[in-house]
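Read the single chain below, which is given as structure tokens and is the form predicted on its own.
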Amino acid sequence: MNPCALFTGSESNHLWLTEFERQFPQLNIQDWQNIVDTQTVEYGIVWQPSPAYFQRFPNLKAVFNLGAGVDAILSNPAVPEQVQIIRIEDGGMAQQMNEYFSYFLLHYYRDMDLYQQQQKQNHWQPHTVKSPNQFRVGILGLGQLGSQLAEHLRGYGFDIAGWSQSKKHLEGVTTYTGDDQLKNFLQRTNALCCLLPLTPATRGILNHQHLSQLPQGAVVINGARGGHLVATDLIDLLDSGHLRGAVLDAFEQEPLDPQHAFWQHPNILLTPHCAAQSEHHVCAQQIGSKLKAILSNQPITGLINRNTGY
């Protein structure tokens, strides 16, 4: 078959291409820059795809993409129109997302922030456990990551609730829907997970409008983008007091600058952009099996709908 070019970015492309040659040696994926004969690419496989990429093959159809958010191809001025975007459904990150999430809201229901502080300043009172059905988990976006740590969380005995965009039916969960009903989830949250893509619908939501719905003493906790937060809203409710603690993963510029306000504030916990990474093993098989599908007419999932971004 014609070949199907591939673009990390980075040193990274190797360990790619040789999980492709391993699952899928029929299918003749090549390093983007190695490819001759560039118009008979009609197949790419990235990771934040750069303007010249795109314009090196004129004739794609489709892209791959090596992770769950899309923003950055969306975000992309030289990618076509007709380009079909196709994005990983899970990659390995569910669990690791569901192990992230567990830790740090396990951190807050259990006050271990509060014997932090306590344990500075030489304090010994231990702090009453709340019945984890006390403590209400709200979830910003039900898609495969956000329902399966939904799924998850039940496990522990949390009041959890989500809200997405679109109606969602899961067993044990809570489930709000669209602008209108937004406010009335925050209110009733406790622990606020993002896992919301990144569209222009959701970036700059976790703003002082709607972190300030939240109750007193609640804590954010973004996994997702960090275009989705507005950081200095986050700041002013940390410092009035109205929120205990964040913890955040996703920056709007990474690595983040060391000056950053976020880095010595007392009540933010920081994480360099890895509460979930793609599996090599997991992508490949994945990217490889659908793109079988598509040179067989076969239907696949994933699909991205660019009016929504998702």
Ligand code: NDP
Second form
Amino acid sequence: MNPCALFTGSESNHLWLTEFERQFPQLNIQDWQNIVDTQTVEYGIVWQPSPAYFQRFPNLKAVFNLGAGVDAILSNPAVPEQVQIIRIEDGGMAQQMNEYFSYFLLHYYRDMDLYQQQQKQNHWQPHTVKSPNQFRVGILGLGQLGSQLAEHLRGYGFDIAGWSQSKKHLEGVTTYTGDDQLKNFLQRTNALCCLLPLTPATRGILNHQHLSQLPQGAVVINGARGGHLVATDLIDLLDSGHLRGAVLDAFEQEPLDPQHAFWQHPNILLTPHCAAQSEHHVCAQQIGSKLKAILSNQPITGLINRNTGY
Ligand code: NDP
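Show the form predicted in complex with the named molecule, please, because up to now only the form predicted on its own has appeared in this conversation.
Complete assembly follows, chain above in first position.
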């Protein structure tokens, strides 16, 4: 079997290699830098690969991305047109996303932001608990992660809606489709959750025009990519009081600049791109199974459409 070239660019390289070796020793997955006969490599497994990776393996047919979002690969000018890109589908991340969004949605639903402010002022003031069906959650993106989040959040009794490119039918979820219905979706949403892929169509979607269509006092939770958000627009809407708060996990530049205004903003909670992480054993199992399927000419799911970018 020709070698399959692994690139993670991080210390986790050996963890991935160990996991692939444990589950699929026959697939001959090797660190990309250790492969001598580079012309024989047809398949790769990557996370944020450098241009040098694609230059080193000119006969690549496909690469498996070690995450759900492929924006870092598609923005790499060295990726040849003919190389297929295959993404992780869930890979253990849906449950983590459910935990992440639930935690912060409950934070706002139960007024924990208000109680934090009151504590700083030694101020004792309980607030009336609203009925959960008055808390209108809107999920941008109803794919692998967004659809499972919608299903999970139904358990809290929130009023859930979702927005996607194509029409979806999810029990207990009001669904909106395409640009025409985005305004109606935003106008009914007081907790906006972003789980879109970063593509030319979604870059900058969390901008002044869209965020100002949310009702007064809405909150925004971005668990997708920093490129979805226009930072100055968010800060303007928080400072004007139109938005109540925001939770941000991903940023245009990571790590986030220590001088960035987000760090000290009183109405922003931020986390260091940790909302959901690929689980080694689950993702290795998924990728190894798909690679075996490709090698025996079986169909697979998770292929990226280069035209839409996801
Ligand atoms: P999917 O590709 O499965 O789902 C994407 C969803 O977005 C689909 O419902 C799709 O609609 C919708 N969508 C895409 N483009 C548009 C558009 N222009 N207008 C309306 N809807 C659109 O992705 P996943 O759910 O697996 O992941 C989503 C993103 O989450 C990833 O791309 C990644 O960036 C991010 N992520 C972040 C992590 C973190 O730790 N912060 C971890 C994991 C993922 P349709 O279904 O109709 O095609």
